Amino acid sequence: MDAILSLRRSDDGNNNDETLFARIAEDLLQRGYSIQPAALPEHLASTLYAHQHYLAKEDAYEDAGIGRGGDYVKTEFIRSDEIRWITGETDAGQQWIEWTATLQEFLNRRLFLGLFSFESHFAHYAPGAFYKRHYDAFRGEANRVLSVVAYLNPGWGHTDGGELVLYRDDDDIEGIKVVPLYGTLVVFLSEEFPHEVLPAKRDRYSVAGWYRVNTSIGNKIDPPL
């Protein structure tokens, strides 16, 4: 009986994921971005939430920067958050990687995006920390295709600040504000939407990731090691 109940819970979870993934795919097709409040599966959200607080307790974050490889630069004028790259060495990281791989498979099947790999990190914004307006990828110059952000902040209110502001284009000055409330999931085309993170009044936690296409040529491996 326990085995049957476990199987039913697993099937229900898969069905819920498929429904969520379908909503995301439809949003991407229609407008290029998807905002899904309280959509991250609870078991995954709670695992990530607990691990982020463990990282904070262990002082395991490092100052974030921009660029990668030889072009990587730390600059507090553009961003002042802290990050911890996810490698799959922890249970929380592995669960996140497995779940995002399932989303990747669905989107490739539904939208033919050619998503090849995924990279992500935990992010901590201390009170007052920010990330100024930017693109996750510049058109034709990078291979990040799709950005994913999951928020892990229970009881977050509008007065706490720290919103993600997603701009529709370079001319948009108002943008769409997303409150970083626990379980909220945001997915958008990396080259299409400039965005920023506003300063918060309390510690703000999230997971950010990017699906990439494969642009490895000859001896040049992408993404670089």
Given for the second form:
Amino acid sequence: MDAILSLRRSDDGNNNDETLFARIAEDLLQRGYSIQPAALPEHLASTLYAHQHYLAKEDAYEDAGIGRGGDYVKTEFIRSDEIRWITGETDAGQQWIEWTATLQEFLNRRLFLGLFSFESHFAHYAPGAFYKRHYDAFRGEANRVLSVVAYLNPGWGHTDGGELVLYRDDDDIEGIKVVPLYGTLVVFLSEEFPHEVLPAKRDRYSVAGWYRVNTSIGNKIDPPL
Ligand code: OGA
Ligand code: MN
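Cool, the form predicted on its own is there; where's the form predicted together with N-oxalylglycine?
Expanding to the full complex; the earlier chain stays at the top.
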């Protein structure tokens, strides 16, 4: 991987992760969200980066909203990205699942969040694609508790658009803009922060995931195993 893609050395990865996870936990406690530039371990970032470009080359993404019972007619006005759910069948998916599991464990230990399962997908926003203001979860429907997004776009500049805008609440119209630069990680409470993705001027790659709590009642297993 060339210099522009170099992030953190991976030889002392565990210590780095502990420091990063502690910062995320503290931010979540203080304000409910955390924005961490250059957070992804280099080996993980470069593997995800390569895999996303492979998916793009193979035309392996599908329009967001079609899978998992989504309402396509409705969602195409809301979001126009394309996605690929992560199953752990690929090395990249497996590495991401393992890393996010260590974050899950840490946050459960530190904040007693009771995070139970994790689902995630690769996302590609073609030039012009967007995701309008939305919540990842709705209050009272205790399912998605914590959202995490990792960005994989080297050299992303301020004129490239495609920022994530995180709004503090329903009345916030300004929000906090996050540049989707390679290695940046954003974590926020899913029920608390409406957010949107502004139209990108370049191809924009990210991985988005959600930790859920266990809401099984009787024999209805939710989330599915
Ligand atoms: C999402 C989402 C944000 C981003 O997929 O739900 O809000 O910056 N993604 O990609
Ligand atoms: Mn979202």
